[in-house]
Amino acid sequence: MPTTSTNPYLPFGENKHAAWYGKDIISVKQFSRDDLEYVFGVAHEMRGMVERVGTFDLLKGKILANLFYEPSTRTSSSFTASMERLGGSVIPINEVKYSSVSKGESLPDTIRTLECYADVIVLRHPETGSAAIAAKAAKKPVINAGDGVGEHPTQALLDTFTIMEELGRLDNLTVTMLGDLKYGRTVHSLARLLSKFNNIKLNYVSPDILKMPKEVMDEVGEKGVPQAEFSTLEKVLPETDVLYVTRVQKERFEDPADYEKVKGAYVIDPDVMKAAKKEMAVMHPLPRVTEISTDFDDDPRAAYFRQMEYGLYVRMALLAMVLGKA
C-alpha cells in the first residue's frame, strides 16, 4: 500500500494504527476525534485502492468469522466483501439456529471455538451487551455488528464517513434524526460520535413512543451539544444539513398494535424535500419500507445507497487496523 496520500484526513504513513492492533471494536465510546480522522483516512485509501485494482492481498491468509444471531443482508455482506477485497477468507455463520447454539452452547464457548479457526470475529446478537461478553471471552479481536438496541459502532463510523464524503466536513452541522429513535441502535451510536465534533446541533423527530432514549441524550448533552425534540419534520427540515431517516422496526415491538399506530408516521418524498436545502444529504441505514419514497432516489441529495458503499471502505479499514495491516 502506498505511503503517501492526497486524502483530506491524515497522511497515510502515520503509525497511529498500532494502537488498534489486536483490539476489539465494541462501542463508539472507544474513538476520539483523532481516532476517527485516522479511520477515515485509511477508509479513503481503501476506496482509492478498490477503484484502482479491485482486490489486493493486504489480509491474505487471514480469516474472518461472521457470526450473526440475527438476520442481516447489508452488514453481513459488507464485512464479507471487505475481507475478500483485502484478500482474506470468511467463515459465514448466518443461520445460528442450525448451529451448536441450538444445542444450548453459551456465547463465550461459541466465541472461544471460532477463534480457534479465525483471526477476527464479527458478531451480531439480539442482546445488549453481548459484544462485550464476547470480547471478554476472546483472545482474538471482536467487532460489534450490532447488539440488540445497544450500539452498532461500525454503522455509526460509516455514517460519519458518509457525511464527510458527501458534505466535506464534520463540524458546523445540523443533523436531524427521524423515525424510530428508541429502538434504532444506529442513531444511538451516531449521536454519540457526532458529539465529538464542533458546532453540532441535533434534532430528534419521532412519535412520542419512539423518542431518543434519555441516557443517550444525557450523554450527548454532557458534551455541550444542543438537542431538541419534535413530533413533526416541517419546522426543522429547512435548517437541516443531514437528514438521517430510520425504519420503524416491527420486530422491536412487543405489542403489534403499537407498531400499527406509528408505522407510517413519516414519509420522505420529492414534495416534502422541496423545503430542504439544495446542498444536504438524506441518509438511511436500510432496509427501508415506506419511509423514503423511491421517487426520491434519483435526487442528488439521496445518499443512502452511496452510504452502503462507504461502509465497505470503513469496514475494510477496521479489519486492516485490528489485524495490524493498516
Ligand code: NCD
The other form holds:
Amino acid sequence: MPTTSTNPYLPFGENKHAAWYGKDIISVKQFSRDDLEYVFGVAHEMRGMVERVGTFDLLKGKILANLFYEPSTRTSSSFTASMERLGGSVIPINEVKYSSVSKGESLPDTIRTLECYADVIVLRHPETGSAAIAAKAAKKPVINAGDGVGEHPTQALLDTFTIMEELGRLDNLTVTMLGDLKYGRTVHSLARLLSKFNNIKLNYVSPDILKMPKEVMDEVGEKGVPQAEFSTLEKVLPETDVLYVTRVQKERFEDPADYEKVKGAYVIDPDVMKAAKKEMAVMHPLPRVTEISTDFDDDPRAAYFRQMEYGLYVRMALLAMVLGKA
Ligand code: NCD
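So that was the form predicted on its own. Now I'd like the form predicted in complex with this ligand, please.
Below: every chain and molecule of the assembly, starting with the one above.
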C-alpha cells in the first residue's frame, strides 16, 4: 500500500502494529489511543480501495467463520462483506439450531471445530464473557461481535471512526447516550472507549430502570471523565455534540411488563432536534424501532446510515490486522 496517501490519520505502511497479528478482539480495553489511530488509518485506506476497485486480494485464501447465536443484520453482513471485499471467503453460521449446537455441543468445542476450517472466527453470543471463553479455547483469532450485555468492541470502533469522519475530532466532545443504557452493549463499549480521549463529557439519559451499569461508570470515572445521569433529554441536548440513541433491548427483559413501561420513552424527531446544535451528529447502532422518527432521516445531522458504511471499512481493517496483512 502507498505511504504517500492523503490519509488524515497515520501514514500507512509502518508495521509497528503487526502486534495485532493473531490477536483476539474481545474488549475495547485492549485499544490504546494510538491503536485506534492506527485502525482508523487502515480503515481510511480500505475506504479508498473499496471506492477505487471494490474488491481486492489482500486476504485471498483466508476463511472467516461467522458464528452468530443471536440475530444480526449489520454486524453479520458487514463482516461477510468485509471478508469478501478483501478477497477471502466466509463460513456463515447464523442458525445455530441447524448446527451441532442444537445437539448440545459446548461453545469451546464448536470453536475448536471451526478453527480447523477457518483462519479467524467472529462470534456473537447471548452470554457476557462468551467471547473470552471462545478466545481461550481457540488458537486462531476470535473477534467479539457482541457478548450478551457485555461488550460490542467492533461497533465502538466504528462508532468512534464515525465521530472522526463526521465531526473531525474525538477530543473536546459532549456525548449524550440515550435509551437503554443497562442492556445496550454498544454504549458499554463506547463509553469505555471514549474515556481514552481528552476533555470528554458523557451524559446518560435513560428511564430509571435502564441506567448505565455502575461497573461501566466506575471504569469511566477512573479515567477522570465527567459523567451525569438524567431522565429527560431537554437539559443536555443543546450542549450535545454526539447524540447516541439506542433501542430498548426487548429480548433482555426478565419481565415483559417492564419493557411495556419504557419502550416508547424517547423519540427523536425534527421538532425535538430544533433545540440541538447545527453541527452535531445523531448516531444509532441500529436496528431502530421507534426511538428515531423516520422524518429525521434526511437531516444532515442524521449520521446513522453513514455509520453503517463506516463499519465496513473498520471491520475490513480489523480482519486485515489480525490476519497480519495491515
Ligand atoms: C446492536 C447490538 O446487536 O448490540 N446492533 C448492532 O450490532 N448494530 C444494537 C441493538 O441490537 O440494538
